[in-house]
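For reference, the chain that follows is the form predicted alone, supplied as structure tokens.
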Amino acid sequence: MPTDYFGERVAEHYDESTADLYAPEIVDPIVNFLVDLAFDGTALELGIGTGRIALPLAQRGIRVHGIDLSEAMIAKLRAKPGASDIGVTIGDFATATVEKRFSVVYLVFNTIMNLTTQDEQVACFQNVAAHLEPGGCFVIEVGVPELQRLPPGETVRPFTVSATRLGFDEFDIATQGLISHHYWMDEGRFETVSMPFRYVWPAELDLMARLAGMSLRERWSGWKREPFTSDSRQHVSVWEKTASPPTC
């Protein structure tokens, strides 16, 4: 079983710590864009988390289902009105099954990273693939990849700093690895935390696409279906259900 970086100690100031990310500025296009491709009105997350996608997408009608390894996160979700109607799977998501087809299954906020070995991030795709009815799709939010960005030489990023909060993230480009170390002051106290990623390249992950019978359907920069550049630091993908993966 993999690490749960999400338990406790993280999950009871998760919400907290990410509260921009709960506007409904952004939350309202993810949930618009969802809704329009669930066309049995069904929705697997993985790594559902607190349920900041989960639980708007359920009050739009679709019957959302979520996989999650953190048991907080998952009591955090359940305290919230409305996650009755959700069910969840305790457990990783690029093996964890449940005996039900989704016409989409998704994946934001960079989550796919979370997996951090490419056979784990292959056998995500194999096993979203096995959730989709025919036609469905498989939805990823997730960033490029910043190395481009990073000054000649170094391999350590910066992604907040405020007079509370302090975030960089390390890359081993070898490896693709990242490890993003969070510093935040928490009622007088200093904390810590430092989770393993993995990035990945959109080329690479279409490429695990192929391999699990899913083809690219559209790629954007973000959930209003802004147009795809090599300025874009971030990535919206949908891969569709198109046939059984190869044998070889």
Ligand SMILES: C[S@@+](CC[C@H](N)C(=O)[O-])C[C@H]1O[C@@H](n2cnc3c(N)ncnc32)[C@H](O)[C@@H]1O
Contents of the next structure:
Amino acid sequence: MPTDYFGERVAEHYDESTADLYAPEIVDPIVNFLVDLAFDGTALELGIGTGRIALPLAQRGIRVHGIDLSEAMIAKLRAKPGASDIGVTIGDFATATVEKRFSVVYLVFNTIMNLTTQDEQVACFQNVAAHLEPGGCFVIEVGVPELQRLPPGETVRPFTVSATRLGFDEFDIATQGLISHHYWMDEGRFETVSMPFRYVWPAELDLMARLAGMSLRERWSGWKREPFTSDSRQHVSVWEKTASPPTC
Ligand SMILES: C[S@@+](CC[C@H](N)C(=O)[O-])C[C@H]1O[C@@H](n2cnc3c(N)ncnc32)[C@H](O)[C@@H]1O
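Having seen the form predicted alone, could you now give me the structure of the form predicted in complex with this ligand?
So here's everything in the complex, that chain up top.
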């Protein structure tokens, strides 16, 4: 099982530290997009966390199941109204199985990058394909690697700077690796956490999808179907299960 970077200490403050992402103007377009794809009313969230998307999606009548590694994040989900409608499997979303098939599987908020090797990311696509109904879709929201925004000759760039919180991404270009270093004050105590990621380009994700028997159906820069261009900083991509995966 991969390391759980979302243990008690992170789960305790997760909702508060991501409060901006719970705003209706952020959540509603995501939920609308997923509702439109859920042709049989079922959805599987990989890395469901505390239910930021799963709970409002379930409120729209979709039967949502989630997979997550972190017991601490799931405990936070379970404490929220409406959580009893959502099934959860504790496990690694690259390999865990749920004995159901879904019309849509989704993985938001850069969480594909939590799988830190190419093999794990490929396995995730294969696992998704095994959980999709024919014609079902896999949706990923992930940043475009920010390499062109690194200062010349540098491998570190800040992503958050405020009086109470600092964050820096440290890139390892040779391995497509990235460590996000977070520093914050908690009741007068200085806290820090560093999480490893593997950044991944849209074209590499398309190839992983193809290996798993899926093909690109849509790619946007946002959930309201804004065009994806050379300047886009993130993408929302939809691959459709079209075939059985190749056997060799
Ligand atoms: C950034 S949070 C996102 C939570 C939620 N999807 C949201 O949008 O707020 C990432 C979640 O993915 C989970 N996670 C990371 N890697 C995982 C893995 N390999 N298998 C299962 N869950 C994983 C973490 O435990 C955490 O709950």
